[in-house]
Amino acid sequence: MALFEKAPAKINLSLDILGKRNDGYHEVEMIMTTIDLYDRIELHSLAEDKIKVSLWSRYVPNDERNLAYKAAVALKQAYNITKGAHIKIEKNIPVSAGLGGGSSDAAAVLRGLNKIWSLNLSLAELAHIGATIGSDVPFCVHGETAIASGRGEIIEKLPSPPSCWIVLAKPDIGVSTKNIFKRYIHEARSRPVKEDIIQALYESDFMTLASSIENVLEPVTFSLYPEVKRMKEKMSKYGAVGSLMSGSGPTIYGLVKQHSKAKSIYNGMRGFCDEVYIVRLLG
């Protein structure tokens, strides 16, 4: 019997780094929401004690380096599962894009195997396991809209953003999250005002939300990849009410209310990169 799970991409409405932790990770504070762009996960339980991953992507490994593979192994070890699983991944989310594709795949595997193996674990328990795999996995387990703090493992749910269209544009480059975080220096520069974003979500205030989104990693990524900065400038030039880099990049997204404006921005951005999408919010 096959079980299917959607693994939606995420965007950052804000990303702040509060400092370096004793465990070597960064203390973060991120507001994230899911969007209607997703990978598709197909799961089969195996009687034999092994994990198998199948996918077609020249950029994503299908062995123990894959986050979905790591998620299955972590769940097996945590609950002494002697069964195996065959994980089939249909990739639609751009890779190394700041959209959490690998983390969302891992989260979908945790949710799906929880059902297939009849473990009856809560989302909080699955997210706890997910935190051992990657910083975005706990949020991706829960989905919707939330603040993720600590190393990413502390999740506080928030209201859904106001209805709008999202235009995503990913330049033809991949960005290493580890490298961007390593180069980040905590400076007295403009920082996200979390309270403004939260208030905008509670009041369903699109204009305040669009003017409040911020990401402290933008200057780091922009300095290494000037084309990402140019993409953001073009997103605003073509009419996005608010635009931001998601995660460590390189994907830039723009917020608009009207589909006609989203289509216009889409057409403009297609002149500069191949991977451009118009999506709705899920969170």
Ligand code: ATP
Second form
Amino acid sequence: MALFEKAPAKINLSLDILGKRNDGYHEVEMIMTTIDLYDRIELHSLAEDKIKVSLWSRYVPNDERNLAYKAAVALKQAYNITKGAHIKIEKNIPVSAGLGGGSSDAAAVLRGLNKIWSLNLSLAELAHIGATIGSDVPFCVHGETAIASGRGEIIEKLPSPPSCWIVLAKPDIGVSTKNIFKRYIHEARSRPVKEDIIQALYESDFMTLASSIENVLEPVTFSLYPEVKRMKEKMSKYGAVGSLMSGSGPTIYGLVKQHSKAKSIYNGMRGFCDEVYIVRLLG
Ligand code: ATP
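Having seen the form predicted on its own, please provide the structure of the form predicted together with adenosine-5'-triphosphate.
Below: every chain and molecule of the assembly, starting with the one above.
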């Protein structure tokens, strides 16, 4: 019997780096929310003790390097499971885009295998396993809207953002998250004021939210890829009330209230960017 699980992309409403930890990782603080752009995961339990991944993508491996594969193996090891699984992935989320596609696939596999193997684990327990795969996986296990801190494993739920439209523009480059974090230098710069964002979420205040979104990795990615900065400028020029790079980029998103505004931004951005999407929030 097949089980289907949606793996939604996320955007960062904020991304802040608080410092470097003794274990070599960065101490992060990220407010994230899920959007209605999904990968689709189909899961089949196998009697044989083996994990198999099938997908068609030029950019994503279908072997043990796949984050969905790693998630299944981590779950098996943590709970001594001797069954196997066939994981089929329909990839719709752009890869290496800052939208957390691989992390969301891993999270969806954890949620899905929890069901088909009747493990009855809580989301917190699944997120704990997810943290060993990647720093965005714990958030993706929970989904909706939350602030992730520590290495990304401490999750506090937040209210959903006010209803609005999001235009995503993904320049034709893939960005290595590792490389961007490595180049980040902690210095005086514009940082997110998380209290403003959190208050805007509690008060459902679209204008404050749109003017408070901030990502400290923007200058790093912009200096390596100036076209990403230009993309953000165009997003504002075409009418986005707020715009930001998601994750380590290169995807830029713009926020607007009306669908007609989203359409005109979409049409403007399509002039010089192949991958443009209009989506809604899920969180
Ligand atoms: P993040 O912002 O969480 O670091 P991202 O959205 O920038 O992620 P992904 O699309 O998750 O980037 O891909 C990052 C890398 O992970 C790519 O090199 C890709 O080949 C690899 N990868 C492994 N498994 C997957 C998967 N299931 N889906 C997408 N990428 C995967």
